[in-house]
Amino acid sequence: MTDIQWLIGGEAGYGIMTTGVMMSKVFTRLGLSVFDYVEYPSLIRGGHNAYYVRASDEEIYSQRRGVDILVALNRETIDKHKSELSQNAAVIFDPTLVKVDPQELFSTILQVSVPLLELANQVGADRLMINTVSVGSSLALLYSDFSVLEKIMQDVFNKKGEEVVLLNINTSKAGFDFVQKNFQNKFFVHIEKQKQKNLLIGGAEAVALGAIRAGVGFAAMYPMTPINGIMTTLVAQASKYNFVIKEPEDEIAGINMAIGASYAGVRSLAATSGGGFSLMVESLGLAAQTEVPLVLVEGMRPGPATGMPTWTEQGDLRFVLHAAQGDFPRIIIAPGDLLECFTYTLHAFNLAEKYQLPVIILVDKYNMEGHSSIAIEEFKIQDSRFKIERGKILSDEEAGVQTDYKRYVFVEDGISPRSLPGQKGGIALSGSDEHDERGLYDEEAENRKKMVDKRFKKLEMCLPEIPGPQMYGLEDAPLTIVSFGSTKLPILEAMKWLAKENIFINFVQVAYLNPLIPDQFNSAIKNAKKTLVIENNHQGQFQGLLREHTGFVSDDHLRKYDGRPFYPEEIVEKVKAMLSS
């Protein structure tokens, strides 16, 4: 079997970012699943970064602690990592730029010294360069083919010149070289390729094409960790699709950009972090006010304030939630892995319009930045399932004959039907006031217990599109955990190392938040027999709302709040010790 976990460490400006995807494509190329996860700190310029890259022959779903190879750009990566290095690891690093003392790691520990910067310079490149070698001598240690990596080269740095790509294809061929004449066959691993063909994505690009596919036809982002790749994925493809993309003057803009698109009659996104979200929290009112279908993507980072911006959490459930002057509905998703990014993503535009209201799609940092590989077919298997639904929209026809059209008519179902500007008779106001069924100011009494019903009962019709918590394991297990979001990849890769010691444990994740329908809830964990419930915040939002909505307690919690996501071994430790109990 293999299992391999790289890790590339330096100090930003040296390409850590552009490397690290470099070697999760060639590790992909070689038929093996991959995950990745990127570690920076919130600072304009410099800092530590770390990319670590994770390979099997095996499905894995997230990050571990041990290192198999790390690539050392500079003392303070191996300052920070050596703690974390494998029995057997080995250690890439250039001896003119890092001082190593050969006794302060282990004898097993294969030290690869790689005059990195003399092979850049050799080949005509700069000192930044060395990052690049750095990724043909990772190639080295582990496969004896070079046209994998010449491959990616050609294929990332094409639209850039064949001199650029010619460039980084030798810089790269000097390290592989170097390290195939001097440490060959040192290292114990050696990657066997394999058949499979799977595509490389991250969940911020999954929720990009999620939209595209979706029919997005406007979208409005003000820059924000981690929800950036979405806006960079949408402005790439803009052209292509027809859909304008818009970088607004702050967040506010952006929401309001959104709902008036949206207003005009095409499907609008707006994307943000914690931050943002607390400036669109009016707009959002106006959204569920005016009735205007909107999906928003809430990226969540450590807070308060500006808190960690670049590291991951999970504490703005609650604030999504209850985000509001006054009561409205709004439906809340939190895929876990990056189909379901995509997936949820479809899901949350149809659910927008066909029942008016905002959904809100809660990802964070591990699921927004870190990529995974996934078989091609299972994107296009959703594609093939996925119709777009724009719900009561009037035809062109049925406004035109329209005498007394009233947008927002009190109907048993709750959801009015919705004319579009400039069609024939289907005039509409619509305020940010309490209004009557045209859209006119009225504040009386009965008119607003009888509008805030009718918004209400939106979300009561939409209880049967709702799907219930995912059951992972088998039924009959002695423990259950219970959690939403991007824990379940960790979750995932704990429960495979438990099964690899006949510890079989099951994995109820909920990512359908808001409605959370209590007997769909209860119907999934009624056979459990010790509950553990694990969230990336500190109060257990995500626990206390289970409690409030369904009266569930668990026996016990894992919680983490430091910035990081959940390791696989941590949640084994605790399970372990909850079933010694």
The other form holds:
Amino acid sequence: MTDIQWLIGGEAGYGIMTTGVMMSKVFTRLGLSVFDYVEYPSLIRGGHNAYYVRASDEEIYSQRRGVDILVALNRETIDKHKSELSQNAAVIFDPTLVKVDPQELFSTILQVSVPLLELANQVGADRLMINTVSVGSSLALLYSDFSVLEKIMQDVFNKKGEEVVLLNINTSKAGFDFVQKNFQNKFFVHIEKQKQKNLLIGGAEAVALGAIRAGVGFAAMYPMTPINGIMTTLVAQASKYNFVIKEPEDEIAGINMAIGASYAGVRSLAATSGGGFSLMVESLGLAAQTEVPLVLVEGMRPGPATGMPTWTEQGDLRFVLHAAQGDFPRIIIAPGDLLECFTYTLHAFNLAEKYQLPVIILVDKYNMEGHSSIAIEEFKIQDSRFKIERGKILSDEEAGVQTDYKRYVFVEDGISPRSLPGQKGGIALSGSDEHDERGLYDEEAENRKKMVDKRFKKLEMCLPEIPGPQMYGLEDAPLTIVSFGSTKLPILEAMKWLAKENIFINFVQVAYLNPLIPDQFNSAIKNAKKTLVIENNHQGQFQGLLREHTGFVSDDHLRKYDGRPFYPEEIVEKVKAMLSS
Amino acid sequence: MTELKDLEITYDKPNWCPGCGDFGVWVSLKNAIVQLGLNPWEVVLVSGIGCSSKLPYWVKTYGFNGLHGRPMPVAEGIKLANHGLTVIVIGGDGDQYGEGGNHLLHAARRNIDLTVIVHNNQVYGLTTGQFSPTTDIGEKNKANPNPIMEAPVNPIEFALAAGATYVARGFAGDHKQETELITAGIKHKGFAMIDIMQPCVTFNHKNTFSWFYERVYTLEQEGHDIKDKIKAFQRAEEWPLRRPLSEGEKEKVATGIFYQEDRPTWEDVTPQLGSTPLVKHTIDNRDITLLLEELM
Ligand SMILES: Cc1ncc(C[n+]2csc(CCOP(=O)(O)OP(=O)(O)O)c2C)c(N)n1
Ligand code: SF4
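The form predicted in complex with its partner chain is what I want next, because the block you gave corresponds to the form predicted on its own; please supply it.
What follows is the entire complex, opening with the chain shown before.
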């Protein structure tokens, strides 16, 4: 079995991010299963960036501890990461840029000293391209055929012209050739190309693709880590798919623009992180009160205030659940893996329109900015299964024959048919004040009660299409992990490792967090023996939520709030400790 | 042909205080819609929160009554989604120059084809008479016994500086001019801001109808050139004052169009908004196969 973790470290501004994704792409093209994870500070220049790419010929779900190939573009990388090196790791560095004392690394470690800068210069590239040389060098340690990288360079840089393609090919080839000549067969791993046909996708891209497929017509986003990737992907596709994406003056404008566009009949998306969501809060209630469909992505990062902008946490669960004054329905979905980022976005758009309420997609830095290799077929299946359902929107003809249209007419299912501005016969007022069936302010006790009931009725109506918790592993297991969101990734990884030691636990993933249906949850855990709740925050927000809705009391919990995702090692250790006690 | 009666609603009527300047704006706006021959179902009135923001309740067009200070971005979203609609923003001076000031600034620079009508009564009406961003310097009232010494916002200068392409001031005591200004504002292709001096008879005992009658003059009379931005700033600078009034001094309040300019709108520079509005595009069966394959 092959399972390697590659890491490139260097100063921000030296293309660490692009190099990381490039390496992930190399492994993906070689048919390996890939997961990548990047750590970087909130700085444009000067901070330390570290990009981890893990690849295996077995299916993997997350990063792990340990580094097998370390590309050190600066000295700091060695200092920071040498303790992570595995026993037979290789360290790629340019001795003219990075001084390495031959004694400082264990003798089992392969020191791959490559004149990165000189090689770059020889092919006419500058210092900013030493990262590209290092990709070639890394490949040569693992694989003997350069053509895979050549093809990637063509695909990636095609749009920038022949010259750029050639420069990138030559630069990476220089690194490849040097290492092949000097270090052939010196490294302990050699990759076999696999047949698997995967694509490589980031969570933000997956959300954006979901939105596009779901028919997004308007999106407004004020930049904020970790949702910027959604924006980048959408911007690139807006003209092709005929939708509009705008950068508003602030998040309040963003959500209100989305509400306006949705009110006018276009599927709309707003996305932000906790800070921006704080600004949007009042308007979230506006969408609910006016019964305008809205899909909103909240990408969590450690708070409060600015917190740690480029790191990860699951600390906003309670916030999105309770944000905004008043008592109103909302749907909250937390995708775990990157395919779910796509499929749950599809579902979110249908739910928002069918039930005329806000739907929040709760993600975090870890699943937004990480990449996974996933079989393209999986996406195609989800794509082909998906049908746009727009709910009760009057057609022009239906609106035309209305004689006394009431936007908020009381109907049994609580879902009043929407007219769209421009439709003759559908004239109506949509109001943020409590209103009567026509939308006119109405503060009578009876009307108020009926309107609140009507809005909550919609949440009840959506229950049949709320999927229950997903169970992974065998029904009968000595221990059950319960979790939500991106922690799914290291949990699945840990389960795989445990299974190799004949420890077969199972995992209940709760993706639909509101409405949370007690029966569904209780039946998912009815056979659980020992239970462990895992979440990435201090207070145990998710554990409390389960308790509140289902009465579930877990035996133990594993929490983390240092800005880092869980590592499978941590989960394995916890599970073993629980099982042996 | 749209007639006034087509804009009347039968199940409710305005509940502004008798004599409130909001009535004037209400009448003028309906007149403008009739004069322009707009179909009521193709007009959307978007308002915030305040006495003035209740106006959409009482006009039979589409109406969206949003949050305090936030009608502008809602209107922008509506316009981008369906640029065939006539979208008009209604707000008070608190709504537009206080809570929603940032949105006004940006809508103006984008030159989105909206008309914003600001009912400027120089107080917060609905919350019972507190100072607003346009309260005259030195004012006192029941809610605030100490005189306010903050310089007021100058809405005309603000809009000019932000890049609005139609900037006008009306007065709720002059329906004819008010109707003309609103009509021209709606007709204007681009961002039109009409600041309307709208006496609040209940809470503003200084800037009353008679106070304005004694001080207003029209720019047209003075031969003001509406293409001249520098002159527009000079006229705008006359009032409101940023200092207490000197002995024997009397304000001059210019009304009419200060400035008008032709500039591409936000819709013009958004290539997706061609002859077909977004809302009319089919969204079924968008093919993402290529996007997926590019990720291989
Ligand atoms: C976020 C928020 N803050 C405060 C209020 C309370 N509020 C309602 S109307 C208003 C001011 C009204 O003044 P203006 O916008 O000038 O309109 P007017 O009533 O004078 O027409 C305020 C402060 C609110 N509704 N929402
Ligand atoms: S309080 Fe003032 S602004 Fe409000 S309705 Fe009465 S007079 Fe008009």
